[in-house]
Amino acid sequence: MSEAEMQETYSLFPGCIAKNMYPSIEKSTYTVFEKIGVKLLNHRYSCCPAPGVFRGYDRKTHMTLGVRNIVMARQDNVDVMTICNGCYGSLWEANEMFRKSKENQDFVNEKLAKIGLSYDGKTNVLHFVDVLHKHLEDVRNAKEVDLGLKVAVHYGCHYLRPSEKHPDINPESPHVIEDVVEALGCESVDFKNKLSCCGAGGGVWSGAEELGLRVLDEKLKNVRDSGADCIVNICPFCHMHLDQSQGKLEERYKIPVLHLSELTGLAFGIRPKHLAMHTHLISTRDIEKKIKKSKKGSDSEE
């Protein structure tokens, strides 16, 4: 790959729930970085693997693994970038665990040399919230339609904890994806205990569904106060609890979840059905008429 190709150019990693279960998450983020030109490259992953499974029993076989992973963009000379934060927690794990431990080097370059590869440690792991973030006048520059919404943000567990996955960014009080919300004419909406977990994390979910749904419950009828359009996100994992889980409480909050891509696609003037948002479970209708609505009013004032 020449230098002129390496330029802003990223290896997407999509993750187990975007790949199998949303697509319109993976094809919103394709259709978005191009077309504030930025190239996605599309390489063999498996699963990041899940930290909850692998690593709970098996810290090395969860950091080899992962590393196996970051070795498919490596061999393109391009960074990892993901959609998920599972599997930017993840593979940032394994990536630290490799740089920091000759030992660990070795255990894990002894088990790639076995497939025939072998890694030096110098790929990074970012998160596509970072990537759009450093773009933000491009963002603007390519946006076509101010949503005029009004946003819950949902940060998730695990963009921001570690703290030392962010050195910049104040956990307690983050303000990126709010930056990119606002970018694309929306305003972000503070709510009660915005930064707690979705309830689906660490295996809540699957081990605990009714505590997880309690959580859950909590969180949507706090966002429903705020008076908030629709709940945006950057993780197919919480986006899958947020949509899917929504029919399992007794109270019927029908609130719009988006991934941040797909809300920077629409302001991007990409229909919904080519983001494939038909694909959601709560319906995004009442999203895509107030945007229409937002659109015929910007259009008669000109």
Given for the second form:
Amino acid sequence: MSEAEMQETYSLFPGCIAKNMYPSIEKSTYTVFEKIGVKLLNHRYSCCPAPGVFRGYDRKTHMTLGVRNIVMARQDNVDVMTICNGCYGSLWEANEMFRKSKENQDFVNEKLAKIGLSYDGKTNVLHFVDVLHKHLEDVRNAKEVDLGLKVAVHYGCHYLRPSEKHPDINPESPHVIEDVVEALGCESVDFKNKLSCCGAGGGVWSGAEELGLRVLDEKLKNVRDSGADCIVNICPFCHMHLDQSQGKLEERYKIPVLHLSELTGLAFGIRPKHLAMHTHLISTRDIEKKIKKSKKGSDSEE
Amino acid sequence: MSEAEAKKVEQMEEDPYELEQFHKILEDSKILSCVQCGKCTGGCPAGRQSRIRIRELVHLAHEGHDIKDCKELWLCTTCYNCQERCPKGVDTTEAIISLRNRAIRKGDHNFPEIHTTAITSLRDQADGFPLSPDVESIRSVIGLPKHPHDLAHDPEGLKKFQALMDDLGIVELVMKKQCGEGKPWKYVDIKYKPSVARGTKKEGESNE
Ligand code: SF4
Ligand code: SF4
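Shown: the form predicted alone; wanted: the form predicted together with its partner chain:
Starting with the chain above, the whole complex follows.
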């Protein structure tokens, strides 16, 4: 096998929100993974489909459409890497439902056969934070600036729960995102109900907006009390709710929200302008200024 | 919904398949093991901010009540806190999802109609959140292809995807049963909505 073929390669599953609403997340993902030596391929994916709505309608439809996505990567014999908890949850569950039941396998393959596809259950669905975590040493080496930020880590529900997804992570005290942000020179601050929901999932973001805002308000209060400079998340759907819905609350929190890929990109020296950070509704200016300061500090030390 | 209001499935359900499905939900999610300790409600972020009481929903289902029309079914964020914390291993969140599936099959008119925009958008352009012209240009500026390499921009693939969705019958199930026969599909651009919901009433109470 040639060297190129042996390079660690995944199919990037960008998900609707990253590619269609926050391209900064998609862009920084490409840059970050290139810098740590991981190759990403593109495939013709649909929406995962969004679990909050579609799994609530009909599990079998959700599973079948999820598996159709996985088949795209299977054809190139690579695993799927998601950058969103929703996509991760959807595809992971579709894969598990398929793998665990002969009845489901027959159902899905009968449907897929009509459009010329089939699946054997052999592809794995990964979350990008796990891949980053595996490459912590490469992350440290690729880092150009110690960010020096205090960050409030937001896991989001569907990375941690149901906990069958990660048998080796304690869902009540995980230390995955924390390890990555610490490698980037950030301090991860503790806050009340850190592992709780942002309020957007389960179709609540669109279907019961006020409830979603109330849950968000509680979350942001706790983050503000922690004194963090920003929230760091691993899910564009949480990201969107945390960023966009802040403006709908009575309380003006103005807490910047960054996806972990963006934070990592900034630490790897990508200029904020090249990430279109202005697509965020809550300005990330203060964060960028702080990073500049840290950079100057570390440059003058050398 | 109180216990008195909720009818028993056994009395309501004429379709033997649906009756069997209801019992299957109880069995699969181990609802019959519930001891009503309340740990699930204790950790529920939605319960702190709205009327949903997961312990109550489990209790009603346990007693054989038909809760397909409970508005509370749609107030769960599926955060899985309750399921992770249940000492008796009841799969509470999975039960909520299965009960939602059942409500949809039975033509529940309480489901949030705005969700139909997601389903029509998925059918039309293979994405729940479609690409807008603004983002197209931002993508180009930061060096990404204007159009993502996705199914929405692959006409052949999209046609097959639509055939698959039609074969699954999902659009029909939701649009016809939930919204009524002949209701036109409407495409709604999901964008940032202006400031709303600064009131103080709790979700779900407005319809009382
Ligand atoms: S935590 Fe489990 S056993 Fe306790 S009330 Fe809830 S479902 Fe029942
Ligand atoms: S999964 Fe739903 S019912 Fe359970 S704790 Fe979360 S919001 Fe509450």
